[in-house]
Amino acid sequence: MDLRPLAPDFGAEVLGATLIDVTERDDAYAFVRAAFEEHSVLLFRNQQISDELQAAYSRRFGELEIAKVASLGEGTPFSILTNVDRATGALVAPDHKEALRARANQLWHTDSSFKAQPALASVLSARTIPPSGGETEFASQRSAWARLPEDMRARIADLCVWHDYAHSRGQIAPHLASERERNAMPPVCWRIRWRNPVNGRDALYLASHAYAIEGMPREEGYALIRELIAHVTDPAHTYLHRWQAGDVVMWDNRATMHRGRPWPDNLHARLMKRTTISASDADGVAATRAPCSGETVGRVLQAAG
């Protein structure tokens, strides 16, 4: 087993080591979770891909989220995303909500910082890719913070961020987040530092989703949670994955983001199937839970309208 480097800040590539070595080899799993701990973004190619190989080897890295409410692969560990309509096997229009959903995950993002229970990580398995396009881009969160200067990093390690599921899809069509998926997915408040307890590294933990600082007026707060933004996803410092046949491509939500990247697709269809492994306390989820109160959430939310 060994590793080739994807990009010099983060990333690698598996060799040696399948998705089933990963399920059934106690060492196969140990190198490939501390390959993970370290470069955050880990590819593997050919692999013979099925849905019970993918939620088998996921389920190696902790348990599995069930796909959001409303979403395509709701109630099960799938998050489905495509362009086929399902039911007829036609390409959706441009205005369809699957089309405008994967017009949202072209923002930058990290998976599930808008839930009370976030991510460890994400698995993400290409069934059906076109010609040209349809590419998933990454920057490292923890390279990030490292790259700042140190009294920007003094300035922000103790601040407290407020992510939001609507305020994302927001950006893309004012209604794209339903009431249901409103209700069911509140915004959550976060620390905007968080620290891998394997190795004692800190990342930034923003997101697309993140619309607010606690305790700062709404637009100040606003404009630094862009500038970090713009500061993480640096072009000279981000992996572009051009996707293959038989590509599986896992990375840490607690260190990177990551963004889809637009194709024909009114001309071409695309079939991705992610699997979401939740974070636990063992992985610093207790200690990047951020301390705000109902009150607090009140005055918030009155001020993102």
Ligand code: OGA
Contents of the next structure:
Amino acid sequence: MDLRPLAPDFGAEVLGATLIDVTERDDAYAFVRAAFEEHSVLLFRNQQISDELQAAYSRRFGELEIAKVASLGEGTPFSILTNVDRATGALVAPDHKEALRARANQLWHTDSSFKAQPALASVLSARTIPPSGGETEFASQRSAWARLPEDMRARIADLCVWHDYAHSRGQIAPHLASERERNAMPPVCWRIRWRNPVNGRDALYLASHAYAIEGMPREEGYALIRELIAHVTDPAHTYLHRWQAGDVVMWDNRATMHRGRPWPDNLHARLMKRTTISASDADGVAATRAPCSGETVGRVLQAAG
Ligand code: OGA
Ligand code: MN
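Starting from the form predicted alone above, please write out the structure of the form predicted in complex with ligand OGA.
What follows is the entire complex, opening with the chain shown before.
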């Protein structure tokens, strides 16, 4: 088993271990788990993927999230990202909810930071790949933390950040987060820094769901959030993954941001399936939970359902 770097700052391709190996063998799991903690984004090529294998592989790392309300895959461990209408097999119109969701996924984000139980990792498999575009781009919030000037790190280290699913969706369309989704997912607050409990390395923890900083005027907090996202996603430090058939990519939501890239979605189908592994206290959740309450910073975007 071996690793090959994907980018200068982070990311590795796993060689000599398949998803089946990790599912079946403790030594392969231990190797890949250590690589995940260290490199944040892992690529497996040429996998014989199936829903069963993806779920069994993912289950090795912890509890699986059940897909959130009103998303494709609701009630199952699979979040389905596609522009194909299940019922008709046709490509969806540009104003269809799934087309808008794809655009929301094209904002730099980390999965599930808006949930009361955040995500350790996501596992994404490409099932239908368009002939152009549709890449997935990654940035390291760990490398970004290390690249911040010392005085900036000291200034922000103890801040807490509010996250809201409705905020990121509101950037695409005012009613994209439904009333049901909004009610199911009220804003949550996390420390701005997630310390990896295995290696002690810090990462910024924010992205498109972040809308306010505890104890800061709204505008000032949001300006700082935007400044930090721009810092994390400096193009000199990102990794663009071009999908090939058989690829499976796994990332650490505690230490990275990602975004989907556009493709000609009026012409070509794209279908991706994601499983998401919940973070536990052993992964650093309790230590990252912010000591603030929902009364201090309320919801910003109150779009009626
Ligand atoms: C995801 C995601 C981006 C993409 O599955 O969480 O953001 O490229 N995907 O499909
Ligand atoms: Mn995502």
